[in-house]
Amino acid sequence: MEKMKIYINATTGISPQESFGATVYPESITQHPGNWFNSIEPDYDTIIDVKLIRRMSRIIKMGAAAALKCLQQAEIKMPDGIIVGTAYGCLQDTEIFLQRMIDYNEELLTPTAFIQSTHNTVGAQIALLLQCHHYNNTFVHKGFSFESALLDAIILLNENEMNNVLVGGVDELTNSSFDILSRFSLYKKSLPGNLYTSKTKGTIAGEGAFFFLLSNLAAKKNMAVLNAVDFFYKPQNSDIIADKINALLSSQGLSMNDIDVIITGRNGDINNDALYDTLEQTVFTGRTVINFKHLCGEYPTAGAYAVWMAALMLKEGKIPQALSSQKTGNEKIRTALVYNHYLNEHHSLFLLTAC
C-alpha cells in the first residue's frame, strides 16, 4: 500500500519566544537573561474556562492551551486522536506530591497531586477539555518521546484509521529539576555573549509544548507536509549518521542537493555540537544550515519547536528574518531538514516539504 501525504495542518506552542497562536515566526527574538529560558505563558482565560484554570498545573495549562489553540487554527472541533510525548511528565504536581510524604509522613495525603503527576495527564486534560473519547496515547520514551509520538500518528493516518491526529510534544522546567539536572553538569553557569561560539561545556535550560494537527486530507490551509520521521539510538560515528540521513532522503526520491535548509540541535555544549561540526563539514557541505536551541533551549522534546519553525517557514517559502545573522539564502524554502541530537544518545531525523 502507498503511503499517504501528512500533511501538518496547524501548529502552535509556547515557548520562550512569542509562539503561541503565531501564523508565521516571531519577527524579533525574546532575549532571556541567565541560563534558563522560560516559557512565555498567554493569558489562559481566553482559552480555558478560568473555574478549571485554577485546577490546573503549569504544565497543564501550557499543554491544554497549546492544544486547543491548535485545533481553533485548525478549524476542527474534535480530532480522532491525542497524541502526546514527554519525557518528564507533570514535574511540578510530581514535586509537590513527595513533599506531602515527607511533610504529612505518608499519611493523610489527597489524592489530587497523586492524579495531576502521572505522565499522560496532560493528553488527559485535553480530552476532558473536548469531551474525546477517541484513541488517546502518551509516550514517554527520554529524547525519543515527541518523535514516538508522531511516528504513532503517521501510522495511523497511513493506515487510514484517523483523518486527523492532535500530536504535541511537551516538557515543562522547575526549580528542582533544574538542580538536579545541574548536577550533572548540563548547563553552563551563565549565559554566553553568543551561545555557538562559547566553545565550553553545558548548554541553557528550556522548555516548551507544542501540537500539530496532522491530517492525510489534502487542504489549502495545510502549512506543509511532514514526509518522514527517523530516530535512532547512540550511533557510534558521524559515518553512520550520514547513513541514515541519505537513507531517509533517498527513501522520499531525494538527495542533500534537495534540501533547501537544514536546522540543527545545536545547544552551545562543545562535545555535544562537536558531532554537527563534523556534518557541516561533510555530509552538509554547501547546504543552508541554521540553529534553533538558542531560541528555546535543551529539553528532551525541543525537537518539536524545530518543526513548528520548519512548518512556519515552509508556510511563508523563506528563513525568519529573526535568523537572518546566521548563515542564510535568498532561495525560496521548499524543503527543510531537521536533524537533533539529545545528549548524543537521542538522534532524530524529520524531513518537510511545502505543499
Second form
Amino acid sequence: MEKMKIYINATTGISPQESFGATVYPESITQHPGNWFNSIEPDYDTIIDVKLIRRMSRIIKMGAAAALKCLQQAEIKMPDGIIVGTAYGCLQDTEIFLQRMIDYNEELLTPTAFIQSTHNTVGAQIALLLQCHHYNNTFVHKGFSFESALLDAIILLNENEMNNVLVGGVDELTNSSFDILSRFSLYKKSLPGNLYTSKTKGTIAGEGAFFFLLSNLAAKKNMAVLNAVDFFYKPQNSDIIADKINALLSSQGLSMNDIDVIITGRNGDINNDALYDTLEQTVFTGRTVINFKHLCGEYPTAGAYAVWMAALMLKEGKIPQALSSQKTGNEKIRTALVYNHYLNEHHSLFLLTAC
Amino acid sequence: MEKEKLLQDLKKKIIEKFNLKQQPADIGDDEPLFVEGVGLDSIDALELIVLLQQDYKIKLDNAEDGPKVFKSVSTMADYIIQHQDANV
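Right, and the form predicted in complex with its partner chain of this protein, after the form predicted alone?
The next block holds the full complex; its first chain is the one shown before.
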C-alpha cells in the first residue's frame, strides 16, 4: 500500500518580513535595526470581525489573521481541526493580568486579560471566528511546540481521521520577555553588521505567527509535500544529529545527495552555531545551505518560518536570490531539508519535497 | 459630581477600557450598552463592575441590579451620583 502523502495546501504568516499573504517568497529583505525584530502587521480591521478584535491582544490578532488568510488561500471555509504550537502563549495578556494583581493588591481583577492569557487562546479565537466545533488542540512544549502540533496533524491525517487540518506556530515578543530573556544572555547587546560572522554570544530576538493548511488530499494547488518531521532533545554530539538526519532521509528512501537545499537555524550565537559548522563540514558537505534567522530572529517556534520558506521555494522551484549568495544553477529545487535547534536543546528536522 | 461631566467621563472610560472605535459623541446617553447598542457583552459586564469599584469606589451589592444599572451610560451615571451621595 502506498504511504499517504501529507500536502501543504496553503501557508502564510506574520513575521518581521513581508510574509503575510505572500504567494512567492519576497524578493527583498526587510532590514530591522537593533537586536529585536518585530513583525510587520497587516491592518487587522480588514481581516477580523471588528466586534471581536477589540478584545484581542497582538499575538491573538497575529495568529487569527494568519489562520484566516491561510484558509482563504486554501479556499477552505472549515478545517477538520485546528492545532497550534506556542511556547510563550499570550504573553501580553499574561503581563497585564499579573501587573493588575500587583497594582490592585490582588483585588478587583478584571476578567478579560485573565481569560485571554491562557496558551490556547489563539486556537480558541480562531475556532470562535470560524464557529468551528471540530478538534482543537494547543501544544506548549518550548522549542518543540510547533513540531508537536505538526506531528499531531500528521498522525490525524495519516489515520484518515481528518482531511484538512489548520496547523500553526505562534510566539510573540514583548518588552518584558525581551528584558527577561536578555538577562539569560539570549540576545546580542548590539546588532552586528553580519549576524552569522559576529562570533559573539547571543542572537536577535524574533517573533512570528505562521499557519499551514495540511491535507491528505491531492490537489492541483498543493504547494509541497511534507514528507517527515522529527525532533529530539539535547543530542550529546553532532554524530547523533547526523545519524538522525540520515535515518530521516532513509525512512523516505532518500540520501543527502537528493537534498537540493538545506535550511538551517544558524542564529549567530557563537555558543550554538558550532554545531551547524560541524554539520556543514560533514553531513551537509557539497549541499546548498541557507539560513533564516537573520530574517525572523530567534524564537521557540521559528521552525514554522523555515517550513513556510521551504514550501514557497518548492512551489516556485527556486531559491530566491535574496536568500542565497551561492550559485544554485538552473535546476529546479525539488527537495528541502530544514534543520533547526533552539538553544541547543530542542532539535528539529523537517523534510519537504515538491508536489 | 455633575451628571453631564460624569457622562463624558464614563463614555471616555468605556471607549478606552473596551478598545472601542467610537468617539464619546458617538455614544448616546440613553443608548443601550449591550448587544444592539454599543455592543458590549457579558465579559464586559464584569469589567464594568470593576470599573465602578476601582474608579468610583462604588460596589454593586446586588448582582441582580446589574442589567438596570448598566443599561446605558445615563443609568450608570445616575447610580454613581446616587451612591456617591450616599457615601458622603
